[in-house]
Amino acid sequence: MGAYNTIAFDAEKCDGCGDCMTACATAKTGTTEISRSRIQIAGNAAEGFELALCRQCGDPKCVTVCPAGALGKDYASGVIDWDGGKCVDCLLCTVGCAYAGIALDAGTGHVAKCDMCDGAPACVPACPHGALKLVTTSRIYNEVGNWEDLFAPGLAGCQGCNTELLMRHTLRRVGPETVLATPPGCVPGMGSVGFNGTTGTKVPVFHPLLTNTAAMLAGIKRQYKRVGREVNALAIAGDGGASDVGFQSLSGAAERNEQILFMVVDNEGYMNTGMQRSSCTPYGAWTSTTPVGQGSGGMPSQGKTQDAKNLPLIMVNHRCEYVATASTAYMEDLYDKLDKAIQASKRGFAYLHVYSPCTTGWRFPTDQNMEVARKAVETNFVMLWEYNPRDGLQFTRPVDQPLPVTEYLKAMGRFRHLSPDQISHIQGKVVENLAFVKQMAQRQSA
C-alpha cells in the first residue's frame, strides 16, 4: 500500500467562518446549505474548533462495519468510495467512524462523505485563513520510498535530530553516482565517514578540513571530468564549516562556478564540538561561548550580541547557478529544490541552505523538532525562497500573516532568558530581513 494525499486541519487558524462548508456544499450538492457539506467545523472560538471529515483511513472502520460492502478503499487514489447501489441505509458506518467523517445527507436520504474532489478539494482554497491544507508529500514516499538508502543503518545522531533524515533523503535523491564531502561537524560525527576502516556511506566519501571542503570537492569533480566520467559532487557541511572557517573555500568555488552542489545544514552553531556560537547563530541565543549570566570581567552576559550572518543572501551575490533556502519541516519544498540544485550543479555552482533545529544545542524536547522548524517559517524567522540568475529571487512558501516571533522563541530553552528589549530587537530584525528579501525579489522580477 502506498501513501496518499490528505487534508490537514490547523485548529489554531480556524475562526469558524464556514467558508469551507459552503464551498463543499456548492461543489457536491449545488446548494449553499452547510448542513449538506461533507466537511463540518464544530466547536466555538472560546473552546476551539474541531474538524469532522473523512480521513480516508488506511484501516477504515466504516468499511469493516458495512454489512452490504457499499464502502471500499480505492488503493490507487486512497479514497474510500461509497457505492449507492449496494448501500442499505443502515447507518452503521456513521457509528464506526471515529472522525464523524461520514453522515446522513438529509437532501438525498443516503450517507455522504468526502471524496477529495478528484484530488483538488474545494474546501482547501476556500479557507481564508489557511486552516485547511492539502498535504501532498505522499509523492515523495511513493516516488523514492523503494530507492536504496545510501547511508548505512545506525548512524550515531542525537535523539530527535533530523540531520540524519536530511542526510538519508539527500543522498537517496542524488543517487549512487556521487562523491560526498563531509567536513568536521555533526554529519561526519554521526558516522558518514565511518569507523574502523569502514565507511558510513555506500558512495565514496572523504573528510576534508573545515577550511578546504569546496576546493577539494571541486578538484575531485574536475578529475572525474578529465577521465570522462560524470558524477555528482556533493558537500554536506555545517554552518560553521561554511560561514566561518570554510567561507573562503566556499566563496572561491562559487566565484569560479565549479560544478558542485554545496548543502549547508544550518543548526546555528558548532554543535558537534560543544555548542559554540557560529556566525549563523542568531542574536540573543545561548551557546557555550555566549553564556547567560556573569560574563568576562564581571559584566552580565545575555547570549550572542550580534545578529546572524545571512549566508544564503551572500551566495546570491556570487550569482550562483542556483541558491535556495529550505527546511526539514517542509520536505516537499526541500525535494523540489534538491531536484533543481542537482540539475544546476551540472551547469555550475549550486548552493542549498537547509535550516535544521538542534534538539541538544537549542534546548527543546526531542519530539518537537519538526514543530520548532515549522514555527521558524511561520514567524518569518526563516524565509523559504530560491534564486537563479535568469529568474531572480522568488519566495516558495510566502507567509503573509506571520505569527509573532515569540511563538518561535518560546519553543526553545536557548532563548528563555531574553529580555523584552531583546525580543523587540529580534522581531524588528525579522521585519527588516523580510522587507530586504522582498525588495530583492521585486527588483529582480521587475
Given for the second form:
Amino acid sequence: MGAYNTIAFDAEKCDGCGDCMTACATAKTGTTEISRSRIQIAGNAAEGFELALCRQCGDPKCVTVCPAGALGKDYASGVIDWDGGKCVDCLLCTVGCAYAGIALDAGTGHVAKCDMCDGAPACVPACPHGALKLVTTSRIYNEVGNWEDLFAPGLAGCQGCNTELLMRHTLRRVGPETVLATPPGCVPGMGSVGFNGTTGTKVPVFHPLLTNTAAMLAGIKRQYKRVGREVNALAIAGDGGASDVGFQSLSGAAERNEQILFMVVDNEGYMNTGMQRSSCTPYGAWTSTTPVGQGSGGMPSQGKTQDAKNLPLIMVNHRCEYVATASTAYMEDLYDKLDKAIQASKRGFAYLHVYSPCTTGWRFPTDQNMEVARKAVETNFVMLWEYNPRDGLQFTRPVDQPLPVTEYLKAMGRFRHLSPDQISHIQGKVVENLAFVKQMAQRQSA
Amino acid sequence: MTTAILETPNPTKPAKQKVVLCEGNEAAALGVALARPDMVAVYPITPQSSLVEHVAKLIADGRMDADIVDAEGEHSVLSVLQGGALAGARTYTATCGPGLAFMFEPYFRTSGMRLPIVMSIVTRDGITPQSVWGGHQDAMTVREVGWVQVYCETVQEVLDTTIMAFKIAEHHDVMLPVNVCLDGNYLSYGTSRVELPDQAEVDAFMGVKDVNWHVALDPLRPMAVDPLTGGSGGKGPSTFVRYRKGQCRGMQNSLRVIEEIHEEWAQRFGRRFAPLVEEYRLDGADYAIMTLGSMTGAAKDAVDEARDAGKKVGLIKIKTFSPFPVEALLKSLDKVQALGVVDRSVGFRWNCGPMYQETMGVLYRLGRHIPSMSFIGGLAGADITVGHFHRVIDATEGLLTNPAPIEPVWLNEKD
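Since the one above is the form predicted on its own, can you give the form predicted in complex with the partner chain too?
Below, the chain from earlier opens the complete complex, with every other chain and molecule after it.
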C-alpha cells in the first residue's frame, strides 16, 4: 500500500528567507544556487508567499503525461521517482503539474523534483520559522493498510461520521484475538452485532446491556485468563452508557483493575436514539431533551443548563493503568494512545476517550467532521492528554495559543442560539478546565 | 421453625460421605465447592451474606478452585457471570430481596441467552415495608422470567440441590439458569447435620463441563451474540418467536430433566427428594394443604398430629415452582376434595398468595371443581408454627361443607 507523507507549508509563518531552498540545493546539487533547489518559494512580503513543490500526488498528472515512462509512483514509499535513463527531456511533465513541483534544473539539463530525501527532507529543519512540516500521518496507513479489516464493508453509519473510521482502525490494531462489546448506541446501531443473525463483524461481538459492558467483559477476560488464553476484551461504547447509566459497572471494573480496553466514543449525547442529552453533553448545547424555546415567565430555554461531566478525568482518579483522550483529527496521537492502551489492558484497566463530532446531532455539514474535531482541540474545548500511574498526566498536544471558543461553537447548529452570556460561560469553563488539567499534570508528574 | 429432616442414608451406599454440622448458607457454599464452578461473583446482602463469606473462605483456603469477583453490585455480579459463561465458565452467585431487584435487568437476559448460571436466592421479603427477614416475595416477583426455580425444605436438600442445579442448568435439553431458593433465616441460618458427598462421586455425577457449546464469545469460533431481531419485517418476527419458543421448550424439558437428575442423585448418593411435587400422607386424604420451602417441616408435623386425631388430611409440597409442574400437580390434586394453599408471599393482583394463584390455573384443568382457599403466612421472617398449620387444616376441612372464602387468611395477623 502507498505512503503519502508530504511536506506541509504554512504560508503565514513564511517570511521568504529562502533557507529551505539553500538547504535543498546543498543537499541535491552540492551548490548553494537556490535556482537549482527543488523547493521554490515565490511571492513577496506584501502579498504573501507560495510554495512550489512536488506534492507526491496520489493521482500524479506528471506521470500520466510522461511519454517515456520516466516518472512513476513508488507505491511503497509514496514518492514519485524520476528515471534519468528513460527521460527524453521533453518537459511535458513540467506543464502537467499544477504545483510547479517538477522543473528544469539548468545545472543538469534535465528535470528535477523533490524525492523527500529518503524520508528526511533537508528543507524542513532548515526553516527557522516552522513554516515547513513533514506530515507523516500516512505512517499509520502504511502500517495497518495490509492488516485485516475486521468489519465487512457496509457499516450503516450516518454520512460523515468518524465512528466507522474509528471502529475499523481500532479493530485492525487490536486484532482478531478479541471479544468486542458494543453496548446499545451508534456502534451497534451501525450494525456491528448485525440483524437477525447476520453480522459483518469478524471477531466475536455482542450487545451488552447499556449498563453492564465493563462487567460482562470482565467475566469474559477472567475466564480466558483462567484457561491460559490471551484474548483482548474490548468495548467500543457511547458516552451516555459510560457516563450515566453504565457508570457503576465501569467504575467497578476500573477499581478492580480488570484487564479491559474500554473505548468511549463521545458524541456528547444519546445520538442513536434521537440526540438526547447525556451527562457528557456540554453546557448550552441543543439536544432533543434540552431544546431551545421561549420558555415561560420570561425564562427562555437555551439548551443544556449544566456543564459536561468530565469522564476521562474521573477515570484518572481510578488510577487506571492508562487513561487518555484522543481525537480522530489527530490520528497519530490516537494511534500512539491506542497502542499504549492495548499494552496497558494486558496489565489492567485501560480507558480511551475519543471525541466524535456528530454531524446529525450537532448539526454541521457532513464534510466538516474532522474540521469540527480539530477546532475543538485548537480552542482547548477538548484537551488531548494521557495518564498512567507512573508518569502522571501529560498533555500530548498542548495548544498554547488557543483560538477563541467561538471558532468551535460557530461551526455547529447546536450552539446557534447561544447568548453572549452563554458564550462567555463556555469560554470561562474552557479556561477553568485547562487550568485544572494543567494543575493535575504538574501535580501528578511532580 | 422447622429444622432439617434428614433422609435415611441408603444402606447400600455407606459411601465416603462425611457428616458435618452447618447452617444452610454454609451447606450451599459446600455444594457449590463440590460442583467446581470456574467463576463466582459476589455482593453481600442479608440474609445471603454468610453464604458468600463461606464461598470466599473456601476459595481462600484452597478448598475450592474458582475465580472470585467481588463486584460493586448485584447488577454487575450477574453480568460478570454472563461474560464468564459466554467464555465457557461454570458460574455461580447468590442474592436476595433488593439485590435481586437491582439485578433484574441482566436477570431477565440470562434466560434469553440460555446461560446455565446457578444462583441461590436466600429468600427475603420485599421492601417496603423495610425488613431484612425471610419470605418468598423476592423469588416470586421474578417467577415469570424464564429461570428454573426450585425451593428447598431442609439444609441437606440445599446442599444436594445446589449441586444438582448445575447439572440441570447445563443439560443440553435445558440450558437455562437455575435458582435454588432457600428460605432466609429458616434455612440460611438453621444449623443441622448434613452429609457431605464425596468429591470424586460428585465429579462422576457432574460429568464433563460443556457450558457454551450453543452460544459463545470466543475468537476460535467467532459469532455475534444476541443481534437485533424482532420487529415486523424480514426474518425478525420468526427469529424472535424461535428464540422465545426455545426458552419455553427448555423450561418444559427441565421438568423431565429435574426428575431424571433427582433419580440419578438418589441412586448415587442414597438421598431421594421429590423433584417436582411431594405428596405426604396424601393417600386416603379427603383434603390437602399445600406448602413450599422450609415451612413444610412444621406442616408435616401438624398433618401427623391431625391424622392421629382422625382428620383425613394430606400434604402437597411444591419443590419445582418454575416451570410450574402442572401435570405432576394434577395427579396429586386429583386425590382430594378440598385444598388450602399456604404462601410465604403475596400476590397483589389477585389478593392471594402467588402459589395459590398458580394452582388455581391447574385446578381449572382438573375438570371438576374442588373448593380451595389461600393462606398467607411467614412474611418478613414471621414463624409459621405447627399451631398455624392446625388452623390451616381446620379451615381447609371446613371447605368440604362451607363455601370457600374469597379473602386470604393472614396467618400472622394477630401474632
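Model, not experiment: these values are computed from the prediction. Here, rigid core means the biggest group of C-alpha atoms that superpose within 1.5 Å across both forms. Positions refer to the first chain, counted from 1.
- Core-superposed comparison between these two forms: the CA of residue 113 exceeds or equals a 2 Å shift.
- In a rigid-core overlay of the protein, residue 13 has its C-alpha displaced by at least 2 Å between these two forms.
- In the core-superposed comparison between these two forms, residue 156 has its Cα shifted by less than 2 Å.
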